[in-house]
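First, one chain by itself in structure tokens, the form predicted on its own.
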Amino acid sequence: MASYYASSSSSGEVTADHRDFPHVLAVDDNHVDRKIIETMLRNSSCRVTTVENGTRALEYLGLRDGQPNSATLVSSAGCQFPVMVILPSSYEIPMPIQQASKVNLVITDYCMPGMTGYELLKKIKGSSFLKEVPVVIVSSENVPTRINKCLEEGAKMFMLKPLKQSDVKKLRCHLLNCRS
């Protein structure tokens, strides 16, 4: 399940200067490195939300492979109608807009049970509408190999594990250059 942070005011209405933080979106599938993650993002102003693997990334960000993607239609009125598109499973569709279009960031471990680190990174920079996010790969393995080809792939930068406060501000630096 994903995990969200925003701040609240005390009515419970996310502020203003909140949403216009940048989005991180972190998948790993240990709890703990995601947790120290989130925390140092958000230690940063950042918005973090967490998913434990790259499908559910993948979900987040619209790109369900062969899966129909559900959408809203808004009459000019303004009333709202649930609809289910159905399309071949290589169509993509850019749902849900508000949140993918809304990521400025994904960091994600390169080693993950079911879809590695790796693969959603083609799979982000193989999509036409999420091809521009930047993505920061991590791990604890040191593989000259392995960080060449993600480098290759798209990934923006390749982080060692455990990250610390002046990786975080790298990456600070470039969410406020990527954010548009």
Contents of the next structure:
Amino acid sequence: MASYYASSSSSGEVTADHRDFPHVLAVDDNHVDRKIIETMLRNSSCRVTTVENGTRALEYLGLRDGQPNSATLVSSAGCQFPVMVILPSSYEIPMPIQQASKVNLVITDYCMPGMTGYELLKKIKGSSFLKEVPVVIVSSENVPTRINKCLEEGAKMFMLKPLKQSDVKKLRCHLLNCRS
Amino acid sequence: MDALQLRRQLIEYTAELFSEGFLDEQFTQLQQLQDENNPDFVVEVVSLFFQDSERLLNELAKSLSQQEIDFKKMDAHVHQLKGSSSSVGAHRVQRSCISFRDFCNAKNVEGCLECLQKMKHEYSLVKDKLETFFDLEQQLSTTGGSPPPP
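Output the form predicted together with the partner chain next; the form predicted on its own has already been displayed.
Below: every chain and molecule of the assembly, starting with the one above.
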């Protein structure tokens, strides 16, 4: 995976190598779980954005009605790695365009009202500019058919809730260029 | 009570909460996530859990009082409650949610009503216990005592 990072001076963000601070998008309708995953990811040196549903996740990723919006097309040129974005549940803050293309991993709950994590996975994998983004599915239910279906659709990992810090550390190592 | 006594009391109280099944290892996970960068993490998460639980328990009661009971909606609510209680380590609440779900799947209204009472009871017990726990922690911190490791 190419290590590429463009500084987004307009946002005033610190120009750190993305390998050190990958940007993760966490999607979960449960408020308690969003707070926990956010903390676990931050403790694993990830930048985190959380959102409460698949629709908001896709909006953040720059996909609207299955098509990238024009802002994203501009920013995704040259972007060579999948991005995981955890969107803030408030989501009233306008995000700089470049930030949307810097999601290095998506971690999503499976059971969500409206769009399930599986449906979100399919939309991401079905998009030409997002399909390289690794997606991890989490679920409180250990259903082998569900797990297989997600892995077949291209999920990198399937993890069971409740998550532990060690699960998130492993995830970071396996999927996001582990640096100790 | 001095810091040493308070600390001992807190350790004993915590051990009781675990041995009586009110809390499980997930609560310990939360405690381990708390540090100087995130000093109020456990209280914050547990407060969210309290808010969510109260809302969901009310929703379940409302659903069960309807003429036409929406089992699908109730299932969604109890799924949420089961999820949050599991994530904070509120073990007995989580278990009562599992029972409720079984009654809900069987469309057994009597069973659901009885189970909801049990869920409310378990929730109010763990809420009391956690509030006492946080109170002891606060007292210990006020006396300058060092918190016991999780």
